[in-house]
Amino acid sequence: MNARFDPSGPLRGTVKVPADKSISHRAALIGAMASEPVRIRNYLDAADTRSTLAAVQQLGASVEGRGEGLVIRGCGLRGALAPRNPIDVGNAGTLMRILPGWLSFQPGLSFTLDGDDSIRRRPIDRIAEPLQRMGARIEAREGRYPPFTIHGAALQGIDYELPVASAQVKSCVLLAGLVTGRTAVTEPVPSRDHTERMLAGAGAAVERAGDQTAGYRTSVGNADQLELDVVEVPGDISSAAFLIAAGVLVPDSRLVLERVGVNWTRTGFLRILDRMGAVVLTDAEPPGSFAAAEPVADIDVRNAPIEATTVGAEEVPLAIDELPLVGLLGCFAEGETLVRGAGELRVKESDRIATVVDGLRGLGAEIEALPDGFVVKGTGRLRGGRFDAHGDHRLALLGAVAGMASENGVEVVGMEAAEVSYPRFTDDVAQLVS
């Protein structure tokens, strides 16, 4: 499905963005591992998160209701069932990389995970390596691609040092560590911490320590059971980011995004925008904070001129899903915007370095790819044209925002990909420009 986004009038008003996708995935998975029913309020109803609900049902959990009234009755830490058919993760890379942590300590059981064509191109060796060190056995296509099979085992704890910060790999290892006595993961820089917050809220013994010199260490102790009562899922900052960028770029815009999650490990994009001179006001959580409850705030956005900036490797994990937007913003910023240390973008739903660079260049941007990022020369304008989403929901939304800020509009090829995370994006934009 193609959709056209023409130059926009001012974006004005208040909107509630979709529920946080990362937290929704984790709430369903940890709810399935819990020993008592878990009520989830504001669970995201989108393609990726529906895949997670289907997966936990295959494993023996029950799912009742939807949205505000979702209840998951789990099967306990050690009570997963081996399904007859492969678990279809669809397009959900988060599900594919986190779920094996739980499955790996179900001794004597085997679980096969598969997904769509995009998932089959995404490597799983970064989770396979620590899980196999802990005692699980994993068989993958060509040694590193889905479909792959996890053979559960009695695991042993490890101290695992991640070469590249990754919330998904960290989460997988921490879940596996719930039955090992003590398992620790050290990252060179912090990544999003929703899993460890939720585990702490469920009664697990979670500890965090470290700094830039020693690395950032998160450990989890042995848990007999997990118990969550109610999980409130806030608005998704990664979905909000597209409307934030549109509000910054489209002249005379002023909009408010209500009840968005502002966990400091997810607000790297807001700090980048602040450095660029954008006017984005929010009561965000201070860096370094840690509490089981996710912080929530309204975000106030105004159109403003922006300046170029440099995004380094230490910032990438805290803004990984928003970095394509930094490329778009760089087109309108004064000076040269540089993103480095973002090689992780090459193994997302698409190679987001190649697809962002090619897509924006096709709209008139002066942008070049680097092995681990890109560089953009700000010209203050985008001509417009056709933009291929390549089946990637972030790219579909990027093309839409580019069209709203362009001179001649953009036709987004494959806009249906946005259903993965922001199904009502077009409706929300129409509300803000009416």
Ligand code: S3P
Contents of the next structure:
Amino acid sequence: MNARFDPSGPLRGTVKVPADKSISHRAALIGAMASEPVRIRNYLDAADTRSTLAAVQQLGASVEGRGEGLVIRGCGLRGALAPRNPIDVGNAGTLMRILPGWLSFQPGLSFTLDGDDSIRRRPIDRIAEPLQRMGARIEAREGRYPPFTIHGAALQGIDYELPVASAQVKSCVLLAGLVTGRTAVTEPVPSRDHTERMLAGAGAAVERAGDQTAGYRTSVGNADQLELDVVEVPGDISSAAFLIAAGVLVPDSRLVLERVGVNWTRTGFLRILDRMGAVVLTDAEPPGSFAAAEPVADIDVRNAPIEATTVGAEEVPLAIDELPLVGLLGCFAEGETLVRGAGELRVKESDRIATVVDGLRGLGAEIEALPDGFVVKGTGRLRGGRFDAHGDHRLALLGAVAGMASENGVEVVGMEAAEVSYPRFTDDVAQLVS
Ligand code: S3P
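Starting from the form predicted alone above, please write out the structure of the form predicted together with the ligand.
Expanding to the full complex; the earlier chain stays at the top.
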């Protein structure tokens, strides 16, 4: 489906963005591992998180209700059932990489995971390696791609040093570690910590050492059972980011995004914007914080002139899904905006260095790809044209915002990809612009 986004009038008013995708996935997975029913308020109703609900049902959990009233009755830590058919993760990389942590300690059972064409191009060796070291057996197509099969086993604890900061891999190893005595994961720089917060809230013995510049060593001890009771999912800062960028770029905009999750491991984009001269948050969680509850705040956005900035490796995991927007903002910023240390972008739903650079260049941007990022020269304008989403939800939304800020509008090819995380995007924009 193609969709046209014309130069926009001011965005004004208040909007509630979709629920956080990362936290929704974790709530459903940890809910399925829990011994008592878990109520999830504001679970994300989108393609990726529907895949997670379907997966946990296949594994024996029951899911009742929707939206405000979702209740998961889990199987208990060691009670997953082996499904008759492969588990279809759809487009959800997070589901594909976190779920195996739980499955790997269901002794005697085997589970096959598969997904769409984009998933079949995304590597899983990064989780297979630590899980195999813990004792699970994994067979994957060409040794590293889906479909892949996990043979559960009795696991032993490891002290794992992540080669690249990745919340998905960290989460997978921590879940597997729940039955190993103690398992620790060390990251070169911090990444989002929703799993460790939720596990701590569920009664697991989570410990964290280190600091935000050196990176953290997070460990979990043995858990007999997990109990969560209620999870309240905040608004998704990664979805909010598209409206934030639109508000900053479109003249005379002034909008408020309500009840957005502002866990500091997710607010890198706001700190980048702050440096660019567009301050959008006053009560953010201070970097380095750790508490079971996810912090929430309203985000106030207004149109502002912006300056170029540099984003380095230490900041990348804290803004990973928003970096495509930094490319777009760079077109309008004074000076040259540089993103480095972001090679991980190449293994997202699309190769987001290639798709962002080619896509924005096709709209008139002066942007160049680097092996691990991109550099963009601010010209203060974007012509517009056609923009291919390449089946990637964040690309579809990027093209839409580019159109709103452009001179001639943008035709987004494949706008349906937005269903994965932000199905109501076009409606929310229409409400803010009217
Ligand atoms: C996610 C972690 C990030 C991010 C993805 C969601 C998560 O991936 O890009 O959209 O929920 O853990 P990595 O941490 O593997 O880079």
